[in-house]
Amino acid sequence: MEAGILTLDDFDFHDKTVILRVDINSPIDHKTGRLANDNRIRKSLPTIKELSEAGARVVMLAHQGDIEDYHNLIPLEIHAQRLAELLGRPVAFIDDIVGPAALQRVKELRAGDLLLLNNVRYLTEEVSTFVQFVKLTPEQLAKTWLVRNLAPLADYYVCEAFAAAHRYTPSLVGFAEVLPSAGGRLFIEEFGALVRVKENPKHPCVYVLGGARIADAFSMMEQVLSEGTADYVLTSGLNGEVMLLAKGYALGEPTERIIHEKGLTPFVARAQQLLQRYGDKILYPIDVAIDDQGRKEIGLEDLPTERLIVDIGQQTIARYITVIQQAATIFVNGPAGIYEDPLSAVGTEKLWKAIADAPGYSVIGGGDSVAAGAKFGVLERMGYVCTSGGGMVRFLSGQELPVVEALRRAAQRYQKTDKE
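Chain-only structure, as in the form predicted together with ligand 3PG:
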């Protein structure tokens, strides 16, 4: 037991069916349709291997993409292939999740077999609960189609998806209500590392927040700034652009259209409130790079621009690096631009290198942020590399993680039953 959660050491998996929820949500190279980075897959290997070698029949559930990230909502066949390559053993894949074909396949598994079901986010109940359109109790999550049909075929539930521990869904919370449940090796390791960092972050504490999915960044900024956990927030990516809009800068049609199409317009008002309250702590871009038949940098006085803003500019980078160099703790989530494209990679590359070189303790998380760190060869010099992005951010900003709560409840229930 670790932090109130049962671990793999608590069960004998031999000849048992285990539902293993992994988080192998990975960046995809859309030109080739292949995985652009397999960090999360690699990090899941020890638990998968351990369960298989213990003689479990392993049924893996995972997600890829989501409604905000629709172009990444793809089948998991390429993930199964990569798992098989890395493990050196077959990993079966079925284009079904909980229909008759999937259930039959689960029943046919033998000790040690590995099966990956298809993307759970093809299920409405998984998506509507994760974005909280539908709020269910844990007991109701246990009665969803997925859990109702799959759980009776299983003996145990193991959650290795720390990166999705902030999501309240059937595949992440529901099974723990009805099966003896444990955290996988990576789940326990990441949770432990973040607990240590959260308990006593050294100041100045700087949050570097970019990326395109800014809802999490906003909730976190509101929390860490009001609590005084963050001394500075360095904004970039769409987060930085929304800050500029909140400051009254018109960005130009192409950039504003993207912000509007992504449904981010309401964040402008939230950004205004944050800037009013914590204006000296929130840094926003003072220059930007645009795509003008190549990278071109312009100052805020040149806005609006008819070209798309793709990155932060050199002056912003220099200003942010000064803050990073003086920080004692640095949390990083979300790149400054599209780091795969040389046109828009400069901000991310320079910031990430500065973070790796800075004397402060750095924690980097999130699929894209970690993939960018791997591309620029700096991950080894970061303090802790977390597979989790949104989950890390929420946990560090003081929110409960529903999956941690579910596994703790499961541990209490299991011990009680055990004693009786």
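The block above covers the form predicted together with ligand 3PG; next, return the form predicted on its own.
Just the single chain follows, nothing else.
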């Protein structure tokens, strides 16, 4: 058991049917119809392989896209094909989730077989709007169509979807209410890495928060600063620009218009409050890069500017790197600029390389952050690369994760396992 959650080591899966919830939600190249990135699929492989080699009949559930992300709401056949290629063994796919054809296919599985059912987001119970408007208890989730039809065919439930641990759906929470349940290898790894950063970090602990998701950054900042988890927060991207507005700097019409259009103006007041309470711990840019027919760097004394701010400047980069080099723990979420564009990628590239080279333990998470790390070739040198985005943010913001709570409840019910 790890952190109150049973693991694969707690059960004997030989000749048993396992419902395995994976998170292989992947970016799609809509020009080719192929997967644009298979990182999450690769991360799920160890648990899939371990269960199959243990002689389990593995029934995989996964999602791809959502109502809010409709262009990515596609069947999982290409995911099954990629899994088979990477595993070097057949992965069956059926264009059904919990209908008669799917249930019959599950009953026909033999020891070691792998079956991927179709996209669970094709079920009303699994889409985000259902969760938002239909408030169900965990016990009620266990009585939904998916769970009450599929669970009787299974012996165990394993969750390998930490990236979706903040979701409250039948496939993530319901099965854990009715079946002996465990966290997969990746689930336990990711949760452990975030616990290490949030609850037991070595100090100095530094949070590097950039990007455009201001709400996420502020939730984390407020939590880790109030708890004393973070010794410093290094801000960049729109997060850093909001901090500059809170300090009284006018940024210029192009940048301020973007902040206003994105609905981020209310965060200026929150930033002022944070700076008043934790001013010595929050670092903000001391120079910036603008788009002036090419990259040009200016100091704060040159603000406001009629050019768009696109990145942090070299003085800020140097200052942040000094803090990073002295840190014992580093958490990274959100690039300093648009890392795909050379004009605005300098800050992200230099900070990411400094983090990779720093002696402290580093955790990097979030889609853009990880993609930037891959682009600059530094992921292998990070302490831990987290596949999670929303789950990671909510955990570090002090919020409970429904899937973690469900697995802990299951552990209380099934502590006496069949290996004891």
